[in-house]
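Next comes just one chain, in structure tokens: the form predicted alone.
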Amino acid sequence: MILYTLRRLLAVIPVVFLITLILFLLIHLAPGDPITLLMPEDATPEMIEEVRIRWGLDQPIWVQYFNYLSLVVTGDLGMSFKYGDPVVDVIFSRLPATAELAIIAMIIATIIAIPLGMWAGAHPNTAVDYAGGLFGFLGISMPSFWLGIMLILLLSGTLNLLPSSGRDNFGITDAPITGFNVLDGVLRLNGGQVLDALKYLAMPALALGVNMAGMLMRVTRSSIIDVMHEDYIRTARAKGAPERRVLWFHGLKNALIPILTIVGLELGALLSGSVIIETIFAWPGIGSLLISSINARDYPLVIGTILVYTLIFVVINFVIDLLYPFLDPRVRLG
């Protein structure tokens, strides 16, 4: 198990290195000069050159990259051009909002997709299966940004049930403990804060969760169909085990590896795919931060934000890899 973990960990290092190189090259090849946004219109060439030297933008790009890489390995992502603060501080002030949104969206998707996929896979070519297939098709095909706009028009604009933007009402949320509004409300035993946070989370989380639920439902259905024809399922039925136990204990347990893989991939996709949803709902996460930093040509903040997205995605998949041996001993033995 230790050797398996080390192999997976070593495989992460070149991936992160390659991502930093690609990001750095792409952001510097993009049109636009951040100095023009940092300086006033009446700035003299001497002032512009002084600022360019101060930020290290006068050096060759390969020198800039290795200087940046030397900072990254120490956990320093540089200083933001726009905010004038360390990039790490700017990102981590926004990260809890994005993480909370992704977690709630994941919970919504799992609650919808797993039972529906289980029932559809256990009863193929029936009305339940067709209904599940229709939901899966709609979930995969429906753009999350379109669903978000429709939810705003219906639940906020027409029915006036939920707030259309933002993360909380002014004055309801106290100083953050963890940065997760729902969890902070629970820790403070503040029901009003929990309810307020859930109201603001409902529409963006649903817009993200429905798309993921469609994919997860289809994978769950296919996995259940595959395992329900295995010998151990026939043996369990021959022993007189109730069909519910056969499905949820024997079937789901052995179908978890592909399901877990999709959950890991989709959770990473939720974090990166929340950029548009955060913009639509004015959600103060790192997705909206990325858009504003791109508009400001804030090189360190853009690279740092995407690098954090990458690291989260890599860590999620690394954890999923570590869970495989516990679900299937053959992975560990291999």
The other form holds:
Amino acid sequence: MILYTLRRLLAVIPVVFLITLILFLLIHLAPGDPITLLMPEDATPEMIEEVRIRWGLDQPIWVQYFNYLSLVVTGDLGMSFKYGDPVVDVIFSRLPATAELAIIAMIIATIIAIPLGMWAGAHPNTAVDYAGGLFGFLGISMPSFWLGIMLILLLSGTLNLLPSSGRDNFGITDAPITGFNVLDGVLRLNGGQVLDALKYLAMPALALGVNMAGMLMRVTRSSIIDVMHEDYIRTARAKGAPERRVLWFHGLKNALIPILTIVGLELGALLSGSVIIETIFAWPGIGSLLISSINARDYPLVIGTILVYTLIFVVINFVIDLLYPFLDPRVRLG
Amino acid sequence: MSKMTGVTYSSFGKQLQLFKQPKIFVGTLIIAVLLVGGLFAPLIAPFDPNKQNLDLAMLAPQWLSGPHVLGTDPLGRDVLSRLIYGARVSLIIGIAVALLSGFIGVTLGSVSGYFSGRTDLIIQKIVEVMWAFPPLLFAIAVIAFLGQSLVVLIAALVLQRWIPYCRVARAQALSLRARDFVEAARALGATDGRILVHHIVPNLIPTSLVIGTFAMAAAIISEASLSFLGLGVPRSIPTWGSMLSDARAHISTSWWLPVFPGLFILVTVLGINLLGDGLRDHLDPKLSRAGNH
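To test you: the structure above is the form predicted alone. What is the structure of the form predicted in complex with the partner chain?
Below: every chain and molecule of the assembly, starting with the one above.
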């Protein structure tokens, strides 16, 4: 297990370096002098000089890359022009909002998709299966940002049930404990805060989770159909295990590997989706931060946000790779 | 001669059989209607999509009782006409991205699988790195730095979309190169290039078509998302994504502005996904587990 972890880790490190290289090259491919990208428009000559030295812009390009890399490795992503703070601080102050939204979206998608997929897969070619199939198709085809707008139109507009934007903290002015509003409310034993946080989360999380729910439902269905034909399922039935246990224990356990693979892939789409969903719902996470920093031409913040997003995705896939051996002992040999 | 006609006829008949599958039939129908609408937009659209008329601003849908079937926007432009013209951008980008990434992905994938060794290693490293970026974010980064244009947009999407083709083409080429007919061609003195072009690639086409439908659907959603964020094609061209973006300010007053562009995106993507799913069932039910996003 330790060897497997180390080997996966060794495979990830060059990928991370190449990601930084690609982002670095993008800055240099941009039309015009990179210095104009990396400076606010009203930069003083001293500031220009500082950036020139910091990025080593008078040196050969590979020296520049290693300068940039050594700064990134120490967690120094430069200063945001717009906020006047280090890029890392700006991003970390908004990261919990994005993480909370993504986690709730994933939970909603899983709660809807797995039972639906299991149900459809256990009764292939019945009305239940066709209804599930329609849900799956609509789920993968739905533009999540349109669903978000439709939810606002219906639930905030017509029915006036839920707030359409922001992420209220229930008038609580104490410093956040974890930064996750729901969790903070639980830790403070403040039911009102939990409820309030969930109200703000409901619509963006549902919109963000819909594509994942569709994909997850389809994969759960097809892998449960495959699994239910296996010999060990027949054995479980033969020894008299009730059908419910056969499906939900023996069946689901063995269907989990393709499901996990799709969760990993779909989390990338979920992270991308958070950019657009956060923009619609004015959710104060790093997705809306990315778009506002592009509009403000705050390029150090743009690069920093994209780098952080990509690293999160790399870490998620690394963790998922580590989970495989627990689900399927055969992986350990491979 | 008669024999040849017979063969053509029967294979044509076989192709027709495909359309008896409801998924393929419905999917093809939706795409065909959109293609015709997009191609003949100037003839079909009742109004010039960019013609403003402030006297007729914000009209609710008149359905069949007036000229503005689906209403007008705050500048008095006809919503239905803009939707029909919007199909052009979506389809051009969807088809261009699917074809270009298919060409790159199948070429690199078959070379990677056929030759293995160092070529394979390098190509697979590129695949791994490009796949490490969350899908839309890479396109956002490219557009943020290189500026907005149709070419940059298509390039930004292609840079990631070739990966699924490449992965599948590589796996298939790996198994194909050990097959008897490839061995036979090699024994007859065929060069590697000839084997790739004449024996490997033709066998990769059916699977690539399936991947192509999903690539097209993904490209259309990505284009709409980017246009919605103001990072898509220039503003003067009507697109479904930018129409949705414009509609955001009027959600509470004019429901038709956000509803119709989204419905068009949903139905288009649904049609393409149905076609892709139907083709996949037809080709090989086992394929349904190949990851795509």
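Positions refer to the first chain, counted from 1. The term rigid core refers to the most C-alpha atoms you can superpose between the two forms while keeping them within 1.5 Å. Computed from a prediction, not measured in an experiment: that's the story for all the values here.
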Report task. Classify residue 48 as shifted (yes) or not shifted (no) between the two forms, where shifted means its C-alpha moves by 2 Å or more with the rigid core superposed. Result -> yes
